[in-house]
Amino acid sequence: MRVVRISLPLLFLLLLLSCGGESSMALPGFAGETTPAIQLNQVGYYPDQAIQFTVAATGTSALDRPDSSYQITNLAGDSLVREGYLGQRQDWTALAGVLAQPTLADPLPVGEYRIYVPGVGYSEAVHVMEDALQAPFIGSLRGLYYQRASQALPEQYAGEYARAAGHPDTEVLYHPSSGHSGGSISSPGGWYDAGDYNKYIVNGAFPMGQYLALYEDVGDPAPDGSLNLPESGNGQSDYLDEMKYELDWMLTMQDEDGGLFHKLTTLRFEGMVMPNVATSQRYIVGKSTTATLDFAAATAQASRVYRPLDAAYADRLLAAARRAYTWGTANPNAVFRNPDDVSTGEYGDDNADDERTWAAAELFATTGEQEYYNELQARPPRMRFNAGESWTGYMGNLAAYTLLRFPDRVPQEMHQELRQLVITLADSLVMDVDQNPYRQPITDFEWGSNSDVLNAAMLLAAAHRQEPKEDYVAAIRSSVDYVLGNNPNNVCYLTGYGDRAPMNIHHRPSIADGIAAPVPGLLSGGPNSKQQDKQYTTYEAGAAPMQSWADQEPSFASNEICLNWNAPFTYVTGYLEHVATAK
């Protein structure tokens, strides 16, 4: 029999609490109703992570009291675990539409809890887990499988989201803008880019660079059998199997001269139907410097990643990257604009400097050849972060991340300069996080703002790899908390996860499949202050920038999904899982 001895001071404290001492306030008990005024990560916190949450009010309330308290209870809400005081109220009505009281509670042991605020109510469940982000990480990768073109998704792998194949893309006509006067091309496979059924090289290659970066930074994050893919069980990484499905399509988009066609699309967006019903003629449209150099970068990086597994495939990728680089540098001004008869996504960019630097960095890291280093000396990576510039300006950051991975190959002077740049920029992002009641790094909410939050977090991860400061990890985690529920809309922006996830995303299969819940594992774009779709979407009257989000199917400006939004989510959650495992 084990005897537990309690000291007299501790016994006195326990008696005081049980008899109505200051810390023993009566709890009403959880009655099954939660309040959206308590906003938190709806998926999971790590046991060494501060419990970040925000209590928000739209006007004068009991929260005006600077001594407002909170209690953390068990899941049933009838047993006190801990209590404390809310943080100082901040007036964020102009940006977030709320009076916010951001609060950081001490970490909790593994378990499930609730937060209770007197006069406000109970929160959704607080989940504390060792692998807090593993499920959404895997879910975001599974989201790519659901986006596969030219392939049926059988129930064995897709469950209730099984569907027929669409878009075989074996006879895609050349549009005059492609430089070909007639004929067709076979270009099957790849991922649908967004909520529509088109495929784009710029927005295939840029996310590919982020996905491959995770593999290089942490090792294989999804080994064979972890994703339940048709390729599972082949003895190779499920992660790389899924990446190869996109890479194989990208290779079909290279012209004989080495340049890359910009996109494969219909002339107009298809209607809200399933892929096999969307049968309008598809075209190869345009050729551009940015698409070509993005492709060169991604395939050069992929050749490095796949070489230990498949040398022949790595050789093919590298040869394609070299040819693309040669064409891209010889044609620096091939700017893409939609032809008059095409109105699908443009992904236009007037400046290819970042793409050129990224391509040179990946080719240099892969080959070590002087030609590519000379290019880097002439055009060193520009380290910067600006919201709304993900697929036009983030490539310079990707170039720096890659060069920092190879300190033995990169000359010390360049390595040290890049290291200092990434640390300086990361430190400024940490300051931005600390000054924001929702503890995320942006105040400008553009199209795909959630990806801006996560791209900033990826930059913090790059700094953490150089200097493993806990401040960086905390800022990355709090940025993920924002995306997973600690936001003024009180929504977990990843479909299929959390207590309040988007149900009406702008995504054709999710709209047309007859299933109430959308395809899981897809990240909603997030608040967009410009509301370019307001003629189709009903936003809250006077919505502040952070509230400019609508869970409505027509909201392509705030509630669509996209490859370059899922990619940084996958990177950041995968990186945090790696950090948690390594501790």
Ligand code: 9MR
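After the form predicted alone, can we look at the form predicted in complex with the ligand?
Chain only, nothing else included.
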């Protein structure tokens, strides 16, 4: 009898080869076509992150078999990395006619993979990276640079999106609603709000609060030289340089009495042309309680942030904040409504309580003065999460985040109460995420729904800063997975990132510049069940709320971009990058 002696290492190698051989035979190999039925984060997962993805298919499919499996393969699709079962099929009633089969795998090591489901096909690449979200984080900040008004964007900083300056805004006429009759002011700079070219104080100040929150929570997330701005190389944070571009404009919108003009705008929206061609007369319109108090909050916070770098600027910001607060509290009912001859964005809100609390919170955190604390006791932050309220509800949360950030300055009782509240809210958001087939926290899809998902994630981050639970990080990450591609529209909602980003955003420069790809780093608003633009947009028949999105230029209600949508995206990706680096 012949005995073949095989050494242990050799035996191991043979076993490995035979396993590999069998699996490769079972895999057809990736032929270049990916399936839209496998939906995943198209940008990047962290190596310690459970890979959330969805297999969605209609009618009879591989999903109908309870033993359906998936394979994680290499990029070429011919070598097996891992295998698993899809598990129980889940009918998702909110998504008519579509079966969503969420599943997850254990974390994967740094590398590039595909998911293969027999009978369904191969997915887009799965990227697993240590700095999974750094690129879209930086991209979303550069998105602000592209939104700069009154300034040319040279090729050196803007690449193929270089463009001429638009809207000098050096002679903006007072509209009668401003309280001034005749005359003009100079109010240059700042960022365009969205796909339109107007500048609104409410939606300048409130995103500013979100941006500054990130700076306060994680330290400078974009130091000098990281954003390739005209200011890069000046020895100061690129992050704060970009913020200053907006703050400087905001300061010009304060009237002599301390109140803030509500907006700087044309009477009607401009056509789909480049900024330098959009030359209709611009006006200073309205003066409102909400604009004034939001401004007071953002500038009080900014004075804290800029103080170590530029004390004179900090003084100027704080003085402006105080004057605005005084006006806002003395004029609590200056509700803004578009005058009859103005039809641009309204940013109306009948209730200025959140704004008042936010202003008091920032002024108190900055100065420690009793007056502001008294106000907080009279009107404690109404911290809450209600997607249906959308942006109008988030100023109250910003107030709470700031008070939570400074335990030494805030009386213990108030701090404890807020701490308990943020944890309770975050725990219920974690449950919402777990129960949702796409593992994101909302069921009500309104105008800018992606920002609701991201504001929920901001709340989870605030809770995580109080109590560093892994569950919170997991829920924030899977919310970001949703925004970056794990969604029924199979789209990465940030332009210029992922494999399938929006190509036809409602954004005037992107439409008019003659370049096929839109300006990068801008977040599409996302599904909006109300479809206020359906007259101009073709939505899929019977689209469920989470599917009510159209990559079409006229879709201002689902596919526009906006400052207060980019801001929480930046916060959340910046926060996750910080968490990953700190681990």
